[in-house]
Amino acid sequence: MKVKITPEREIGKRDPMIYGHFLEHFHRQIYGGIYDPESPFADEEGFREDVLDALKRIRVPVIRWPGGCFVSAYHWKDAVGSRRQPFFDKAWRVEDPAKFGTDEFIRFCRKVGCEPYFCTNAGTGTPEEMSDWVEYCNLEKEGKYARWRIANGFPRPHKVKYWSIGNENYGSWEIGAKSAEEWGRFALESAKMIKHVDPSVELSAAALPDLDWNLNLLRHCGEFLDWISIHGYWDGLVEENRWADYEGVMAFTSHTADSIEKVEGLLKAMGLEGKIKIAFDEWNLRSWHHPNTFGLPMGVTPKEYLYPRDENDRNETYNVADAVFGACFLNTCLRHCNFVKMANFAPAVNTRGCIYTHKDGIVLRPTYYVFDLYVNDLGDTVVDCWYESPRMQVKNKEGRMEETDVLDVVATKKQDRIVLAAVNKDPEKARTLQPEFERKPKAYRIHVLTGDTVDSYNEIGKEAVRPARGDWQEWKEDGLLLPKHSVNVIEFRFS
C-alpha cells in the first residue's frame, strides 16, 4: 500500500496529554496496585516503585482521580488529615479504609512526575464541596482549608490545575443521575463557585455523544468550561467476562472516532471550537467486569457481586488485539488532535490497566508497550498523509460482518525526522507499505510489535508480546514489510 506523506501540511500538534491515564478506588488500582505499604517493592511512603519506574517509563503527564463511579459518593473530607476513618464505599460496596487520599494521590502523582487530574462528586456533592477541595489544594494560605492542608504538612499549595465536574452523571447507574435540564444547572453553579477559589484552573464537565445533553450543558456553562469529557469503552463486559475474540475487536477499530466526530461538530456548530477542548478522559478496549453491583436484582453476597471483579486478573484477556485496538485509538486521537486534547486510559494500574502487579512484581500487558512506543518515539506535530488501505471482512461480537481497514497509518515529524505509526490489522498476512516523499530519507529504522499469534498475552515469567526495536538502515525504496497483527512505529532520518 502507498502511503504519500506532506510534511509540509501540518494538521497540528498532539498534545502530550492524550498519554495520560486513569485510577479509581476500585477493586486493586489503589491498594495493593499503586500503593502497598507492605510490598516489599514499596517505597517510604507506601508506593510500589516498580510501577513508579514503568510509569515515569513512559512519561504519564497526566492521571484522573479518584473516580470513576467511586467518585459519586466520595467526600474528599474522610481522607485527609489525621483523623480519618473507614467508609463504606456505595458505589463498589465495598469499605475503603480511607489510607489514600487527596495528599496521598498528590505525592504519587509528583513521583511519577505527571499533573493531577480530580474528578469531583457531583453525585451526593455539592458546589461548595467541590470549591472547598480547590481552597485545600490551590490557595496558599488563605480559609480553614487552606490552613488544614498547611497543618497536615503541606505549607505550599498542590496547585492542582485540571478539575472536572462530575463522572458520567447522566448514566442511570451513577449515585446522584440528572437529566440533561438538571445537569446543566448544576454544572453552572459548580464552575461558578470552583472558578471563584481559583479562576486558573482548567474545568471538564461530564458529557457524551448526546445533543440534548451537551446543549444543556454548553448553553448553561460553556463559558466557564474550558474541556468537555467522554468516555469509551468498545467490548463491554460489565455482566459477562466474554471478551471479544481479534476479528470482533478488529470491528471496534472501525467506530473509535464515533463519538469523537459527533462531540466536534457540535462543538464547531456553537462556536466554541478552539475555546473548548475534547477530554476523552476515559477510555479501553474492553469494559471493567463487575457484575451483580449496579443493575437489578443487585447480587447479595460477597460472591454474587465482589469476587468475580478477580476475573479482570487474567492476564490472558490482555493480547495483541488490546494493543491493536490501543494503537488505533491513539492514533485516531492523534487524526483529531486540533480537538482531542486529553485522552486517559482507564485504568493505569490492574483492573483493565497496562500494568498489572503481583506480590512478586509486575506484568506490562501489550497495550503498556503501545504508549511506550507512542510517548518515547513519535513526533509532536502530525502531518498529512494519503492512502487508500485495503478493506477486510471482520465478524463483529454479535456474529454480524462488518469492514474494516486493513491498514491504519498516521505521520508526524520529530525533529528533522518522519516517524510514521502503522498499525497492520490483518491476522494472517504481513503487508507491505510503500511510503512516498518528496525528498528521498537517508535512512530508516522500525519497531515492532507483535506476537505469535493474536492470543499472545504477557504472564508472569512468561513476556509473549514486546517490541522489537530495529537498527537504522539505508532506505532503498523496497518498501516495508509489515508483520501480521502488529503495531509499527518507523523512524526515517533524511541527514
The other form holds:
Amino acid sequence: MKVKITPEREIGKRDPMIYGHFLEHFHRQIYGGIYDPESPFADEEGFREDVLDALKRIRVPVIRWPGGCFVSAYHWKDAVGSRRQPFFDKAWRVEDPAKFGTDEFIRFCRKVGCEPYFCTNAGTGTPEEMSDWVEYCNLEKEGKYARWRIANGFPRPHKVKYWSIGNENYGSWEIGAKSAEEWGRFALESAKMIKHVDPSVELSAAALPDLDWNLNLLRHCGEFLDWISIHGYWDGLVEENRWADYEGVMAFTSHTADSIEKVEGLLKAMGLEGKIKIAFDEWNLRSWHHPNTFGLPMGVTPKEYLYPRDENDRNETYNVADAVFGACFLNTCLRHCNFVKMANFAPAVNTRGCIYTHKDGIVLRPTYYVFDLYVNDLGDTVVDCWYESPRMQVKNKEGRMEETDVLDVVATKKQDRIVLAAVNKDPEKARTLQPEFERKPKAYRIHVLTGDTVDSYNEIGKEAVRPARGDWQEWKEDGLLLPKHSVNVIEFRFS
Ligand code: AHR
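Show the form predicted in complex with alpha-L-arabinofuranose, please, the one above being the form predicted alone.
Complete assembly follows, chain above in first position.
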C-alpha cells in the first residue's frame, strides 16, 4: 500500500497529555498497586519503585484520580491529615483504609513527574466541597483548608491545575446521577465556586457523545469550561468477562473515533473550537469486570460481587489485540490532535492496566509497549499522510461480519525526521507499506511490536510481546514489510 507523506502540510501539534493515565480506588490499582508499604519494592513512602520506574519510562504526563465511580461518594476530607478513619466506599462496597489520599497522590505524581488531575465528587458532593478541595490544594495560606494543608506538612500549595466536575453522572449506575438539565445547572454552580477559589485552574466536566446532555452542559457552563470529558470502553466485560477475540477487537478498531467526531461536531457548531478541548479521560479496549455492582440485582455475598474482580488480574486477557487496538486509538487521537488534548488510559496499573504488579515484581503488558513506542519515538507534529488501505472482513463480537481497514497509519514530524506509526491489523498476512516522500530519505529504522500469535501475552516470567527495535538501514525505496498483527514505528532521516 502506497502512503504519501507531506511534511509541509502540518495537521497540528499533539499534546503530550494524550498519553495520560487514570488510577481509581478500585481493586488493586492503589492499595496493592502503586501503594504497597509492605512490598519489598516500596520506597520510604510506600510507593512501589518498580512501578514508578515503569511509569517514568513512558513519561506519563498526567494521571487522573481518584475515580471513576468511586469518586461519586468520596469525601476528600476523610483522607487527609493525621486523624483519618477507614471509610466505606459506597461505589465499590469495600472499606477504604484512607491511607492514600490527596497528599499521597500529590507525592506520587511528583515522583512520577506528571501533572495531577483531580476528578471531584458530583454525586453526593457539593460545589462547596469541591471548592474546599481547591482551597486545600491551591491557596497559599488563606483560610482553614490551606492552613490544614500546611499543618499536614505541605507549606507550599500543591498547584493542581486540572480539575473535572464529576465522573459519569449521566449514567444510572453512577451514585448521584443527574438529568441533563440538572447537570447543566449543577456544573455551572460547581464551576463558579471552583473558579472563585482559583481562576487559574483548567476545568472539565463529565460528558458523553449525547447532544442533549452536552448542549445543556455547554449552554449553562461552557464559559467556565476549558475541557469536556468523555469515556470509552469498547469490549463490555462488566458483568461477563468473556473478552472479544482478535477479529472482534479489529471490528472495534473501526469505532475509535465515533465519540470524538460527535463531540467535535458540537463544539464546532457552538463556536467552541479552540476554546474547549476534549479530554478522553477514561479509555481502554476492555471495560473492567465487576459483576453485580453496577445495577440490580446487586451482589449480596463477596463471592457474587467482590471476588470476581480478581478476574481482571488474568494477564492472558491482555494480548496482541490490546496492543493493536491501543495503537489504533492513539492514532485516532493524533489525527484529532486539534481537539483531543488529553486521553487517560484506564487504568495505568492492575485491573486492565498496562502494568501488572505481583509480589515479586511487575509484568509490562503489551499495551505498555505501545506507550513506550508512541511516547519515546513518535514526533509531536502530525503531518498529512494520504493512503487508501485495503479492507478486510472481520466477525464482530456479536457474530456479525464487518469491514475494517487493514492498515492504520499516522505520520509525525520529529525535528527534521518523519516518524510513522503503522498498524497492520491483518491476523494472517504481512503487508507492504510503500512510503512516498518529496525528498528521498537517506536511512530508516523500524521498531516492531507483535507476538507469535494474536493471543500472545506477557506473564510473570514470560515476555512474549515486546518491541524489536531495529537499527538504521539505507533507504532503498523497496517498501517496508509490516508483520501480521503488528504495531510498527518507522523513523526516516533525510541527512
Ligand atoms: O468499570 C470502572 C468504571 O468505568 C469507572 O469507575 C467509571 O468511570 C467507568 O464507568
